[in-house]
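Read the single chain below, which is given as structure tokens and is the form predicted on its own.
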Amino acid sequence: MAETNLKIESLGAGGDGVATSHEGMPVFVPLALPGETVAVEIDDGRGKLLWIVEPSSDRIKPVCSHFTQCGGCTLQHLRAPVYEDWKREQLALSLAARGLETKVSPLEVGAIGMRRRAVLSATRTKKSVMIGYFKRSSHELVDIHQCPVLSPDIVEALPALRKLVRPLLSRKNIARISVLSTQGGLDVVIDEVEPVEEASQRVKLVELCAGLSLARLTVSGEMIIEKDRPYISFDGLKAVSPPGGFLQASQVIQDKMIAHIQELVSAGKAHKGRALDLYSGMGTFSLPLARYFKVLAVEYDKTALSALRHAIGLSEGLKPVEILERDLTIMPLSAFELRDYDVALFDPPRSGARAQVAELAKSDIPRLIAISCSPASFARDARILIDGGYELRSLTPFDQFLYSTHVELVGEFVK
């Protein structure tokens, strides 16, 4: 591969710098920024950055020593205002691809150290245990010893986690470690390892837990120890997350999203009526909505529903919350079933809610609140709703995956 100099023209959706080769083809260069001249080696449309000939004025020093190696972050080297504008622009581009235009509000940002949930990988070497994230586009694990984006209690636990997972690892397997920072301590789930069958092994794990600020340890689906309940909160309302359960990755951003949604529904004329929470999970938004509305929460995941039922039992002063177990992907609520609701909120998986949105578009619900982690699937679903007579009234992005290309969003539709 020959070395060549290229001028970076823009920042692509994956966070790579984009240039045009001397043959007129696009070249994607990781870690390069618009306006920079860089020396690269090109291989199949990808440019390996050798060095920066002329740096951008928007380039800053990364906050983490693992950056450029670890694949967990993409944009630590980009000045904050430009980074925030770029995330908003990605959302606007997704809408434009569906022929939609709307004002995108400023990005709601969190702060360093706000991520309460991490999914790490671990493997065993001859002398030690490596825990961390994979290199970008690689199966090579980067052993991390710091991570500015994670909650400090998770980072402080890394040495103890290495000791804890070591007896569960062979030289061949790669374990997955999910860690959630809760009010009761860390909730640790270790998967991709053999079940704990021998009593001596169980005793050893319990002894190793002494080095952790631990609430609960689960290994291969079996709870090994629970020192304290792993309580979390939604707008001050208590819940207990099931092991490895889905939660917004940042408590700070979760709270901002809840406050924003409460402001939107409080502004509606149909306030204090009936609300629908589709893809409700364990009640992140169902419970706060129940401060204002009678709520029907619809979810298919049994463990999430069990957590929601438990949370309802812990909560006081809420309006009734009814639960419906249903897979909305294959059996969406029909337009007939959607009648008589004053607001509907939907927070589907990354693939979106195509089938359910088609029914919502036929409904007469005056206000819809859409939550999404995928601008592309949100834009597709928004197109369906708008074609059905809804107006996209507001759109607010939230940055809970700091320095990544991901963006969470809340859209408000009215009819």
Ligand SMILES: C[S@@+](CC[C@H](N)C(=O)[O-])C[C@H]1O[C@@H](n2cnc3c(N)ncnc32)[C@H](O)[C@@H]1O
Given for the second form:
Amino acid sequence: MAETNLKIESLGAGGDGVATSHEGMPVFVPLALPGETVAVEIDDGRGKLLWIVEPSSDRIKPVCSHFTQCGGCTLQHLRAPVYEDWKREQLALSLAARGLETKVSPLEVGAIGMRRRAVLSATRTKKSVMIGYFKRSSHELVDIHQCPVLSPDIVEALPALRKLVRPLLSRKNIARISVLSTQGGLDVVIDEVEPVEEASQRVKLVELCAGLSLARLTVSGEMIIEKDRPYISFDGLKAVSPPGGFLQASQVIQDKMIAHIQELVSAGKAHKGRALDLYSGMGTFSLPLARYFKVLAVEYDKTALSALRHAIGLSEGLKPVEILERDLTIMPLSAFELRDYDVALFDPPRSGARAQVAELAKSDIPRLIAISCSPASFARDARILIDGGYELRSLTPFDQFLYSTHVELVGEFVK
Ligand SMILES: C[S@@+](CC[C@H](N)C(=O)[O-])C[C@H]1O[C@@H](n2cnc3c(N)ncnc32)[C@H](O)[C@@H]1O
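Let me have the form predicted together with the named molecule next, following on from the form predicted on its own.
Starting with the chain above, the whole complex follows.
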């Protein structure tokens, strides 16, 4: 492969620098920044960065020594205001692709050490255990010893997690370790390993837990030990997460999103006193909404709903929260069922809420709040709502996934 110099023109959606080859074709160069001249080897539209001939003044020193190797982060080398504007711009571009134009508010920023949930992989080598993330677009695991993005209690636990997972690993398997930092300690879930069948194995695991600030350990779906309840909180309201259950990745960003949503909903008039929380999970938003409204929480995951039921039992002073178990893709709430609400919030998975949004578009609910981790599916759903007579009044990005290319957002629609 020939070596060549290229001028980087922009930063693509995947966080790579984008240049034009001498033949006029786009070339994606990981770790290169707009304005830089870089020496690369080009292979099939991808440029391998050899060295930086002329660096950008927006280039900064990454906060982590694993950056460039570990696939967990993409954008540690970009100065903060430019990074923040780039995230906003990704949102504007997704909307523009659907013919929509809206003012995007400044990015609600996070900070290092804020990620409370990590899904790590672990494998055994001849002498030790590797724990970490995969290299980008690769099955090669990077053994991490620091991670400035993660909550420090998770990083401190890495040596003890290596010891804990070791007896569960064969030479071949790659275990998945989900770690959640909770008020009671770490909630650790180990999957992709053989079930723990022998009592002696269980005793050994419990012994190894002594080295961990642990709340609960679950292996292959079986709870091995619960030293403390893995409490989490939504706007100060207590809940217990089921092992490996969905939670917003950062507590700080979750709290900022809740505060923003409360501000939006309390600005409107509550004629009916009722709110809907669609795709409620275990109630991240249902419980805080119940400070203002009677809430109907709709979700298809039984485990999440039983955690919500439990959390309702723990909380005091809230308006009633009702629960409906329903698959909103197969059977969305119909426009008829959507009457009599002041506000509906929807927080679907990455694929969005196409079927449900088609019904919401026909409804007369005066305010809709959309939460999304995918600007592309959000823009598609926003188009449906706007075509149904809604106005996208505000749109705020949140930096839930620091240094990644992901953008979380809260959009407010009114009719
Ligand atoms: C992004 S999570 C949001 C959960 C919750 N709002 C929170 O912030 O913790 C999406 C939720 O949608 C649920 N879900 C996914 N597909 C669904 C469907 N077809 N019908 C109902 N719920 C669904 C998932 O189980 C998950 O709890």
